[in-house]
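Just one chain is shown here, as structure tokens, and it is the form predicted alone.
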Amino acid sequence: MTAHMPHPAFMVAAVPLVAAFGLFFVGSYRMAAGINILSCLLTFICSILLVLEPGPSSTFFILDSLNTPFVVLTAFVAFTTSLFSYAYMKHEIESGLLTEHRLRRYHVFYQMFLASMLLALQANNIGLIWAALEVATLSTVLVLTISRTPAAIEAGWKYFILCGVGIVLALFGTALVLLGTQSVGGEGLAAMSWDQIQPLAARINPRLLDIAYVFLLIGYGTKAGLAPLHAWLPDAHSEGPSPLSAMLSGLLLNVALYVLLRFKMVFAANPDTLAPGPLLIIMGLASVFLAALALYRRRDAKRMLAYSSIEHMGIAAFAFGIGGAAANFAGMLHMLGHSLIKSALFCIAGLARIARGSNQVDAMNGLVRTNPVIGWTFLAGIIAIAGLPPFLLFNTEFLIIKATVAASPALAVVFLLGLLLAVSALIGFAQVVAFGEPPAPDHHAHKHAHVPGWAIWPAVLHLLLAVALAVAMPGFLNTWLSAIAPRLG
């Protein structure tokens, strides 16, 4: 790589950004969807090239074992979801639920959302990360309200207000970290980079870092969907288009938690700060139990999947709260596995909605009998997200329980109880959806019952990868996660 070539991280974020601006001028749905897919494919290829030939850290970008797996995963999920999105949005237009004119902004902000998340993952600047996540929030609101229904607009406002408050609190926490870094390392742009903050962390006033941590945890924890800051998440997922739900649950939650991990590394480097673990454990357990109990209210399938996302962010936060190399390793692997499986499930739920004309659980009963491909895939996805073998989340939850037993057996019992509550609810949901009695024929639903067969393949690919990673994890992924896990505190 020559000195004149742009940083590879720049290329990964630039492709979707350029595509977003270009899509402003494309009115045809087919052409816009094609550009959307092509841009996501190029972004994914760039992410692979970035891994094969990583560039050095620069003023604005950093690439290491912590963010590289998430960059590749984000680009991959965005690509597969763009394929599903083509079929899903085509149905929305043909059924009259959306017009091409109203859909015009969808692909623009799909790419803007992707660019902002990739920028947040790679940015070597705490201010740039904050700004990127703010752009992601605005992009999400504009896609979420695309149907213009009262419920969607209400969900959009709730998302905007709650995440807006969260991002303001995160800004205050970011400013405190910057203030502390400048007090020991001097002013300048370098004071905002992880490269500068991390080595200076041990000299920063620990009380200042303690206060900053609380604001950062509340701020970015809101965007990660951790209880009790999760209220936006169920509404946003149930009212937004299924591809958006796949991106929100599969990618945005991960990015917010990733930012918290970056700051956790800073706090872990200062021995005089309060231990960040207990707060993460409390929020993690609260998320697991709240979501597990909510899963028993089986009304809306997408809302159930949203609560499942809260549960899994709680599981990951709990693992990082326990800390240590083993728990941190399992937590990061859990984030990767959840991203693959949950994005697949939202795509399958979108296909089930097309087939049955509703997100309501009652309308989806007996999918295995009436729509075998969707039904069996949905069943496999629910088994996967419940943390049962042979899928990756079984491995990660086992590793987290093992690490918790070593740290605190009593805590392990509480954590296991939360997992069992969630598994029981999900198995009951799977039984109803897969093998329940199908509802009486609905002429309105059957009118829109055409489901393109190939649209299921992105979800199937995700689930197959979740099995493959559980059976034989690639050596490079193991190396990445093992290298960074001890540094997370």
Given for the second form:
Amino acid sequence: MTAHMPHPAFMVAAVPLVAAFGLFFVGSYRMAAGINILSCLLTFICSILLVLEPGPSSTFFILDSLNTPFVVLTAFVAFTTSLFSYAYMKHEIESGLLTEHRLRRYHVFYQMFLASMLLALQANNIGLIWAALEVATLSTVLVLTISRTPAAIEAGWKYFILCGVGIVLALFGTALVLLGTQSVGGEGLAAMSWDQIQPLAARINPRLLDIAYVFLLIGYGTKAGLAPLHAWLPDAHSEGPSPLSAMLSGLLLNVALYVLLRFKMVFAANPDTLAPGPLLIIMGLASVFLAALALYRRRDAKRMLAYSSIEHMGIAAFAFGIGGAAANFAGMLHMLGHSLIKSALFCIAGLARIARGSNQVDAMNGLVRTNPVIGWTFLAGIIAIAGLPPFLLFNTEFLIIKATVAASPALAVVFLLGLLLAVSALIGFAQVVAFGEPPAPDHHAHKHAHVPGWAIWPAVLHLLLAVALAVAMPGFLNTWLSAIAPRLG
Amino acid sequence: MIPLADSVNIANLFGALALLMSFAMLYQRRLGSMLALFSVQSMMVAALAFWMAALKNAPDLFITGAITMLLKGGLVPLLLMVYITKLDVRREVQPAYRMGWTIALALALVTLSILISGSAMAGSNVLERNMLALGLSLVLMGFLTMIVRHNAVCQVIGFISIENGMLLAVIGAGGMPMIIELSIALAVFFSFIIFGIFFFHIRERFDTLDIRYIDAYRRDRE
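Mind giving me the form predicted together with its partner chain, seeing as the form predicted alone was just shown?
Expanding to the full complex; the earlier chain stays at the top.
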């Protein structure tokens, strides 16, 4: 690579950003959706180039085995979701639920959201990460309320206020880390970069780091949807358009948790701070149990999926709280697997809604019989998200339990109980989809709506990948994760 | 050359006035006055930035002060006032809880902040310690303001005064790198545009800016 080429990380974030500005001027829906897909494809290709030829970390960018897998995954899911989004939004326009005029901002913010997530993942500066996540929040708020129904506006306001406050608290935590780094000799921009903070961490006043950790945990924990800070999540993820839910649940939660992980590495480097583990374990377990119980309410399919996201973020947080190479490895793999499966599920739920005209669980009865392709894929997705074999989440949950048993058998029992609670709720849901009595034919409100058959393929691809990763994980992924896992503390 | 003790006192004065505004906002019942108080608070934070810029010979902090003064001291309160006028919302809002308890809680939060920053900044100079204590107080009181008010506009004011607290703590320690500061300012500005859009949406759908009605809506549906 020549010296004049921009840093590959820069390209990954710049492509969607440029596309976002370009999309401002595109009125036609078809053209905008086309540009959306193209830009996502280009970003995905750039992210692969990034892996093949990683640049050195610079003032603004850092790329190591912790964030590279997430960058590639984010670009990939954004690409497949943009394909699905084309078909889904086409239906929304044809059935009169949305106007082309309103959709204009949807594509702009889709790209803006993608750009900010990729920037947050790659940024080598804790202030820039903060700003990127704030932009991610802002760009999703307006897409969330695109339908303008009272429920969507209520969800949007709650999301905006809770995540807004959360992110301001995260900013305060960030500022405290900056104060700490400056006090032991860091200056200017470098004082905010991961490669500077990390070695200095051991010399920072541990009490200052403790306070910073609490603020960061509350701040980024809100964004990651960890209990008890999850209140905004079920509403936001269930009210938005399906492609957005797929991106929110599959990707944004990961980015927030990733930032927490980076900070945890810093705090772990200072032996006198509060141990970051126990707090993560408590929040993780709380998330798992709370979500598992909520799953039994089973009214709205998208709400169920949103609660399941809380559960899985809780599982990952729990794994990182246990710590050690094995649990960290499993936790990161769990985040990757959850992204693949959950984004697929939100897409399938969107198609099921089109088929049945409602998000309600009751409306999903017997989907397998009336709409076999959607029904079977849905069923496979639910089995996958429940953590049953042959999907990846089975392997990761097994690894997490194994690591927990080694650390503390009692905790493993509690954790396992939470998992079982969630699994049985999800199996109940799977039964509705598989064996339920299909509603009477007059229930088909959107019978004539045409959705191309290929709209299901992105979701199928995700599920196949989740199986492939479970059966035979590629060597490079193993190398990446094994390299970083012991360093996470 | 100003003696060090005096220069610290002046910085403390600006910080303390900002905190005083937080208290005043907590018991103020009129939206317009709340906005004015917020504007004064932002001006105090800006004044502190200017003072520290001169003291530490750090030109970056002049820019920080200028951004704060223009954006939070002027533009944001003005925008909110325009929203309030256009939406014709009721100007008087009742606090949700008894005032005596709220103020007592606020005092407790300030005490907590002083205790925390004392231990967190052990070893650093008195100015940085004070600024962290004041900044943390502002953050927690902004939180309190959001909790004890049910009005969307009041919540927004509480929200941005949290940001003032963060700024206070950072200025005390010499500021942030400029590029970060600018991106934060930009993010704040865009949030305001979105806040405005939301006010109109909420008003249109729910015919009030009282958050309780919006919450109640969700509870009915569940």
